[in-house]
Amino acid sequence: MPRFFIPAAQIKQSHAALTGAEFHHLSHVLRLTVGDSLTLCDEHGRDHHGTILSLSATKAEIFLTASSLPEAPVFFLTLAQGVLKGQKMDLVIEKATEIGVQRIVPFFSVFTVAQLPADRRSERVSRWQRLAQSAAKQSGNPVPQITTPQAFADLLATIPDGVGKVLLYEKEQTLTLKAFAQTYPSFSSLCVIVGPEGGFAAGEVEQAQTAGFQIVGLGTRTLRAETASIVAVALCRFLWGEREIPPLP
């Protein structure tokens, strides 16, 4: 069923009005018409199922038949991502959403290559949110929360106790993520930190260890930053978040 994102303010009891880019996608890309079924998703994670009542040149009126609250995730995955240049960051946002993260925390560190002035950060976050919404439509996953880019030290201070903490370090050759999972086979919440193109400074690795992060590697291969992030998210979902496979019918 097609999914569209709508501000909760545009939902009035059993009716909703879809406008803007989402209306354009409904009308001119998918070419839905009166009577077609769809799902509307608001910023609170609620799904609203309904049918199209009418179409005009600028909006679609939707009659809502049912609404549901988001289910609490069994495994809550946070990706803390060193800010990457241009399309590399876009790619990570898109693929992490498709694979299934609940939160993305961009950060700046010593070797961050990408420059993002403070007055442009809110604009960039808005872009990332649009990319995440598009990826969520395709995958059926909830849209992850994306925070404003922050300093690495601030990131370390914001991860609460009780959350699993892992930092991927390109120079770590002893402990792999797989071996770490064998020692800690169960997490309800995990934060995985992946660095920027330049990796991490030795002092940052020490800071992370002091903050309770386990330093792990992905193996012997040297991966690009964006590849490492996608691989890390997929492995974390596999190792801790995809434990139950539905039986075949």
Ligand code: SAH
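Positions refer to the first chain, counted from 1. None of these values were measured; they are calculated from a predicted model. Definition used throughout: the rigid core is the maximal C-alpha set that superposes within 1.5 Å between two forms. What changes on going to the form predicted in complex with ligand SAH:
After superposition on the rigid core, the Cα atom of E206 is displaced by less than 2 Å between these two forms. With the core superposed, E61 shows a C-alpha displacement below 2 Å between these two forms.
Residue displacement note: E197 has its CA displaced by under 2 Å between these two forms (rigid core superposed).
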The other form holds:
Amino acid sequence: MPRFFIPAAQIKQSHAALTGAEFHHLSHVLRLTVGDSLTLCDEHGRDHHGTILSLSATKAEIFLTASSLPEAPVFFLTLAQGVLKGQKMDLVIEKATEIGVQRIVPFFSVFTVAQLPADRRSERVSRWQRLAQSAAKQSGNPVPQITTPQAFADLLATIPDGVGKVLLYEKEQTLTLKAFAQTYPSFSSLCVIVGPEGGFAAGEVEQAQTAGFQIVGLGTRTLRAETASIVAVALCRFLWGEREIPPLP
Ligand code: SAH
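Mind pulling up the form predicted in complex with ligand SAH next to the form predicted alone we just looked at?
Every component of the complex follows; first up is the chain already shown.
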């Protein structure tokens, strides 16, 4: 079933209007036509099933036949990522969404190399949101929330108690993520922090520790930041994520 992203505001009771790039994809790329069935997913993780009622040059009117509420995630994963240069950050947003994160928090720290002037931040967040929307659509995952980039100290201060907290540090050669998971096998919410290209300053690692973060390593090799993030999301989901329930035969 073809899937399209639609802002919830464009859904009125049993009717939805698909416009813009998603309309283009429906009409000109997939060449769907009146009567065809499709699924629309919104930013709240809901799926809406329907059929195409009419097509104009700029929009498709869709009649909705059923909507499903998202299942509350058993495991809420937040990826806090030091802002990376252009395409590397795009890659992390895309792959993390595809594998499954509920929230992405970009941050600036001492060794951040990516330049992101204040006046370009909201434009960049919109770009990341668009990338997340299409990755969510492609994978069938809900669209993660992406916050405005914040300072590292603010990130540490805003993760509430009761959330599992880990920071990935390549110099941590004793405690691995796996060993940490063996000690704390169940979290319903976890925040994992991955540094920017330049890594963390020793003082930042101490700050994170003081804020209740467990410092963990991923083994003896130093991974590139974007690799570390993608690996971390996959491992966290594997170690703590909800089990997939197979469909009934
Ligand atoms: N400071 C280093 C490398 C930074 S790697 C340097 O420039 O030489 C970027 C980020 O990826 C790190 O901040 C860390 O969060 C993560 N990372 C990479 N390899 C890792 C490993 N083996 N264990 C844990 N984290 C790792």
